[in-house]
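One chain follows as structure tokens, the form predicted alone.
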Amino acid sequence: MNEHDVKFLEDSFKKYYFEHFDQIHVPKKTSEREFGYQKFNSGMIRHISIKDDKELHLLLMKNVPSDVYCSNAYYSFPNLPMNEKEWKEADMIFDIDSKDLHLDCRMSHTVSICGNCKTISEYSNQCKNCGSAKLDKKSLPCKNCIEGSKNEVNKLSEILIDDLGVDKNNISVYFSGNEGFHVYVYDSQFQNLGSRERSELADYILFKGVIPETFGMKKFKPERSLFPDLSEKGWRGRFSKEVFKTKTKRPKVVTELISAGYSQFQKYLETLSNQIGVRIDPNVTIDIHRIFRLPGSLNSKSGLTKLYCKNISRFEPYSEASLLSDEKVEVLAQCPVEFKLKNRKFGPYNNEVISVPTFAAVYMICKNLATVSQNVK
């Protein structure tokens, strides 16, 4: 990213942190957490200890980071190297991203940027200009992507509460600031779990590693009575509701499953993973030393805010999380797809100088689809 774009982004981000510090969520036990940040065109700086709001605000205003992070873990010495921190416990965090849902709409709002000649075009697997296959894909998510992610969040919340006994008051949902959601579980019975145990928990949520016997199917002489009822909890109950639908349909469906045989049943279970499981990123859940984007901070992939969702069904991220200035700025834009922010449509733009609000300019620059116009000769 060139120096003019970096300066524009830093100025925009600094103004946000000055005017919207009330959006920043300083977590409980602040002094026991590790903080970190990145600057534009720079690497990660971590192992930082912060005591309170004032120190955090000073860090934001002094360094103007592109991204700010905070650990889900609690340490005795958060500012020391990892092997000296003395890990205590960690909140559980789940990442749900629309890119992992593989929705049909994705290609229609994904842009390809050639790593060789920098040509920008609509989604493709080969550069239309030079033929290179080295393409960087940038997604400008649509409403359908967000609705798909919301559905996964609701499924996850249901499993956490009904199957795992998590108090709903200990679950917080945040828009990630780009194209998904982070689900936090605080003060639960899982605080002291290590990576291995969290991996097993992630498998349960993903509906991964299931075997036919769990649902009553045997290789030889399967018994109808072993198949689950709709009233059961956990995997068996979810399987029943998804496959049988109602009590009256259960006998007929069980007969069909037994007739199809064990191998077919095993294949059928694999097709059910997306319906019964939740498409979380397991690597995020099992990592007890990861630092996560700080709630209330800006996401450098979009210029949008990582924002708390009080009511996820009504939450509109591309309106509510777009908090940068409306002040107009001229940019040279090469954005071949349309996107929507603050209930306004932008694009497509074909290598043209346009005047747009700062929030839209930042969004495109963060995705490498525009540059500030003072670079245009």
Second form
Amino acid sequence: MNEHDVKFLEDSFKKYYFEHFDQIHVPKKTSEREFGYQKFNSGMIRHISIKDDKELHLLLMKNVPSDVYCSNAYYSFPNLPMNEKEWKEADMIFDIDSKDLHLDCRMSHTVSICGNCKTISEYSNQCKNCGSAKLDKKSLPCKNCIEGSKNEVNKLSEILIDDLGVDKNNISVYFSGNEGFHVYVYDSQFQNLGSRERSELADYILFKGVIPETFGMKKFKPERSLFPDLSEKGWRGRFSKEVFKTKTKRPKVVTELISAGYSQFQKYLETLSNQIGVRIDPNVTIDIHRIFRLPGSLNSKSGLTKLYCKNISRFEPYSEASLLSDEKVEVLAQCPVEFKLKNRKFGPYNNEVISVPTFAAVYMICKNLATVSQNVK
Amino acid sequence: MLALGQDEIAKYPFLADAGQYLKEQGFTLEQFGTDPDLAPLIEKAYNRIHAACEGDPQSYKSDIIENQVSNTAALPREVFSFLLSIVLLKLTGIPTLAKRFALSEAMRAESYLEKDLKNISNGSNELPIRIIEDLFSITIKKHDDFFVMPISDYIKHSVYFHEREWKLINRHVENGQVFLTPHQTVRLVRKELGTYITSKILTGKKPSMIPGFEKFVNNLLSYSKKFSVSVVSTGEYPPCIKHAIEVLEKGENLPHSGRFMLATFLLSKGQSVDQIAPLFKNAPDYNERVTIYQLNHLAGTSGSGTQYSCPSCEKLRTQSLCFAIPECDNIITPLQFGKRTK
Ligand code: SF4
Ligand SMILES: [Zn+2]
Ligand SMILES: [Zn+2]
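Having seen the form predicted alone, could you give me the form predicted together with the partner chain?
Entire complex below, previous chain first.
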């Protein structure tokens, strides 16, 4: 990214932070957390302690970071190197990202940037200009993808509450600031679990590692009565709703399942895992030493805010989380796909100098689809 | 300490405080070695160990029949033979015998525990429940034909099972609790019950020889040769590292401290995460996703930037991971092994 763009982004981010201190807070048990940040065009700075909101706001003003992070773990000495921190416990975090849903709409709102000649084009697997296959993919806002992610968040919440016994009030959902959601679980019975144990929880949520016996199917002499029922709790209940649909259809489907046989059933369970399992990223859930984007801070992949969602079904990330100013700026844009922010349509732009609001300009620059026009100023 | 009834001590003798029990019964250890009336009890203890180590517990004649002690006189005999077994094993000081004995005793206790669990009533807090809570920190409650426990307690133990039926996804889970049958409940803690009994034998000072016990101790010492494996420690790796690799290769559980030592050692020797990961394949709780994550974490490649260093020999000694040989003289970390410095 060139220095003019960096300067423009830093100015815009700084303005946001200055005007939104009320929305950016240190999390509970601040003194036990590790913080970290990154500046545009530079590496990560980690192992920092922050005392309170004031210190955090000072850091934002002084360093104007591109991204700010905070650990889900609690440590005795968060500012020491990793091996001396003394891990105590960690909140559980689930990451749901639209790109993991592999929806059909995906290609239509993804652009490709050639790693070799930098040519920007609509979604493709090979650069039209130089033929290189090294393409960087950037996805633009899509309502369908967000709805899909919301649906996963709802499925996850249901399992957390009904199966894992998590108190509803201890679950917080955040828009990630780009294309997905982060679900935080505080003060649960799982706080002190290690990675290996968290991996078990992840598999439970993903519907991974299931054996046919769990749903009543046996290798020899399967019994109809062992198959689950629609009224059951947990996965057996969800399985029934998905597979039998209604009580009246159950006998017929059970007959079909039994006659298809055990190994067929096993295969069926695997396909089912893509439908009823929740698409969380297990590598995030097992990580008990990671630092996560701080709620209220900006995401440098988009200039959108990582925002708390009070009501997930009514939440509109591409208007609510776009909190940068409306002030117009001129940029040179090369954005082959149309996108919508704050209910306004932008693009497509074909290498043209345009005047757009700051939030849209930042969005495109963060995605490498525009650059601050040099002849301005 | 749990308060125990008479039957219960016979079934779960490892719960008793040996010294106190003997005192209450009005005996001293020395008496067993010298009093001709008591001598058969040492013999019985010896047989109990022998049967356990042979993997043939049936050949030991227990006085407990049908979950009840057959008669009042039999009860102390049963407890004494256990306590004397422990004393003999302590005097012998061979870990392999202790482990084999403990595993066999754990399996015996397991069958009593399962029957006792089946017989308790809803909401009660009887001995089997308290054993599981005291020894393994699992809070269980009876719920109709099942026992329920918090999910977190369940997974801390279940991750050590290879079989997929132990995965949480294959269990009845509801409202933060896992539902298990008495059989499954007891299976969940079998290994740890063995570990618990082993630790009872191996911890504490080795007592001095008691007159009348020598013969049995000597017999056990020569018997134990049958199980000895000779560890050849030559070549590039120090014995602590070799030992850790062997434990993993056998599919046994290497404690976290041991895994930490092994991984940090190999990383420091320049091996990559991909090269090291397969070593852990046989671990009872192996999980590829987690192993890769943990190795990357230790290597500092996951973002933290901190590479962990291999612990010192001194630290490893306190963790019972050191198996020093003469070549280990004058080194302070396993990384120095084999590098001759003057
Ligand atoms: S002395 Fe050091 S290198 Fe040798 S076995 Fe013990 S810990 Fe390993
Ligand atoms: Zn190109
Ligand atoms: Zn989409």
